[in-house]
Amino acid sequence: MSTPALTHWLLYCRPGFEQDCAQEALRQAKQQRPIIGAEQPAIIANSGYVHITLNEQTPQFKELVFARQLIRLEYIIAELSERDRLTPLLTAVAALPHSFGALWLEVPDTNEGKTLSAFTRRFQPLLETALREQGKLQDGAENTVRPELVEGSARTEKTPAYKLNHLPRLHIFFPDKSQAFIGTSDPYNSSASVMGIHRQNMPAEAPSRSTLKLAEAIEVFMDKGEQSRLLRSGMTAVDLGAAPGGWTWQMVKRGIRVAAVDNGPMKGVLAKHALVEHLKQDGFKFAPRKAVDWLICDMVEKPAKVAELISAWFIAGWCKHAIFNLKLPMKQRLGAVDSALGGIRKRLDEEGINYKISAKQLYHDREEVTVFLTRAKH
């Protein structure tokens, strides 16, 4: 029997969650087939990335909760000279079999990584120009192109935008100025954002920064068509644990009427907004007078208790869609997520409810995971 070929993968994650990220990815790989001859994952605490080795399995990015990005790792350059970083990078990329639709230079999402951002901004145009001359980077490719966007993407007569968006991306990740990890990502099995970060601008009118979590969740879990279809003006929503109104604000700005449930006060423009009904009640005891389109929930409570609440709403038929947060414990975080999501699946399966569920630790999340649950058509 021949030895399986080993594949190397680079995953980005929130600093401090490296163990959870690696553990989850390895578990998923084992579900595809046993891991034979693979090395132990390379984990550096609080680094914001992990390096795992598999025997030919391909992780499924959308099913990974803690991974921000998934990159097939091709080369590691352990010693980059300050005098000439360009030549060894070009040599390594020249050996790769394809050309690329985008070049992303990336750094860890850490304080140390931020000090490298000025370097990557200066280096990006030099490397792009050299790779185009080499024929490895297609004309019109830009480091900010999002694969699912065709309208407004860079276009040339030589390479239409839709073809660029189907090509693999080239990633060069700098843990520091002396090292480079060179890899590729499949636009259909990775994040569409540089560094796997869907950055959001803080709206001036929003009453709290928690609004960024829901804004990011909408971008991550729904494409533009789904957003237009599922978040329409005139719809209704309930926000459990609403105060001071960060999540309610995201619904209201889309013309959705919200019952904001919280004993605390709503602030700013939401205090007397025509689309907001503030109900001073306990979110765990509240029951709507009639069914709504959306349930949103960002309450500080154990994941199991929140999961039970969300399940009860779907089983009662009180909502069609939900976005909610699961606050994670200090230890056994992956186990807590598994238990909460597994509890929801078990209860909905028992009731014969068709649904789709997705979960991610978002960039704007901290010690929590955001979940999207929606009723699916038969």
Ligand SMILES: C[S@@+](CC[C@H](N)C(=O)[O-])C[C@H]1O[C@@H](n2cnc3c(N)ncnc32)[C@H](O)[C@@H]1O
Given for the second form:
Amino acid sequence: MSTPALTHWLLYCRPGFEQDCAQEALRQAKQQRPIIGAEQPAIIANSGYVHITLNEQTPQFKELVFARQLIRLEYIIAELSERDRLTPLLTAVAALPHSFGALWLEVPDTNEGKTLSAFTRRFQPLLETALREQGKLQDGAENTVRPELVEGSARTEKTPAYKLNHLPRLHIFFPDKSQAFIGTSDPYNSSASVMGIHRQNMPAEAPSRSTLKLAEAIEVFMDKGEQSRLLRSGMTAVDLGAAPGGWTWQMVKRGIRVAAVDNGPMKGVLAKHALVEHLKQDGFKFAPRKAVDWLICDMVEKPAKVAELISAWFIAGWCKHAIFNLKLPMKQRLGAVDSALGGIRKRLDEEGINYKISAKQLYHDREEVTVFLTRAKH
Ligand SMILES: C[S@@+](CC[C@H](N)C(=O)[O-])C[C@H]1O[C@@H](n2cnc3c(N)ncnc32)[C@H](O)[C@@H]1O
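Shown: the form predicted on its own; wanted: the form predicted in complex with the ligand:
Every chain and every other molecule in the complex is listed next, the one we just looked at coming first.
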């Protein structure tokens, strides 16, 4: 029997979580089929990325908690000369079978990475022009004349975004100035954001930076249709561990009425707000008077205890959807996430409840991951 071919994968993650990211991706691949003849994963502590080797398995991005991005790695150029970075990159890309919908030049999410981003910004237009000339980049600048769109005059039109969005993306990742990792991502099995980072702007009125986590979670876990269906004005929510109010603010801004449970004070515009009822109670003992649409929960507690609480809310029928954070321990972080999510699945399965659950370590998460749980239709 011949040995299966090796495939290489580049995953981005929060710096410091490389082990968790690699371990989780390898475990998922092994569940598809055994990994034969692969090398050990290349892990550099605090680098913000990992390189793993598989056979025919394809990691499933949505199922990975710690990966910010998933890229099929095609080439590594280990010694890029400062005099001419362009030629070896163009040669490598020319050998790839596809043409691409986008070119993303990326760097690690580290301090070193930040120093490289000025270089990638300068380099991007150069490389884009050359790749377009090679026919490798289907870009908006491939002006298609569509006179029918403008009466009386021809108008130049960019390639429609919906077409580009279906094509694979080309990633060139610079771990440093002298190396380049060249790979591709499948728009249906990856993050739609450069570097896998959904940046959010800090809203001036929100009382805490935590608001960015919930804003990001809404973007990551729900498509636009779900967002407008599941987060509607007139809905109701309970926010456990609400103070000073960043998460509550995200709900209120969408016209959702919130019972904000916390012994601490709500701040800024939320200290007194027509849509907010502040309840100084223990979030683990609180029971709503009426079922609500949403439970959101950002209490700093052991993941197992939070998981138990969320399961109890779903089983009691007190909410339809939940977004909550699991604060990670110092060690065995993947194990803690597994057992918290496993615990919820087990309890809801036992009760015959249909649900969908997704978890991610978001860009705005630190030592924590965020989970979205919703009742699924039969
Ligand atoms: C990380 S902060 C929440 C920040 C909030 N999500 C925001 O966006 O502003 C955690 C909050 O949980 C509250 N908390 C911790 N244990 C709690 C409990 N048992 N019941 C209610 N609140 C609790 C703390 O008082 C603290 O305000």
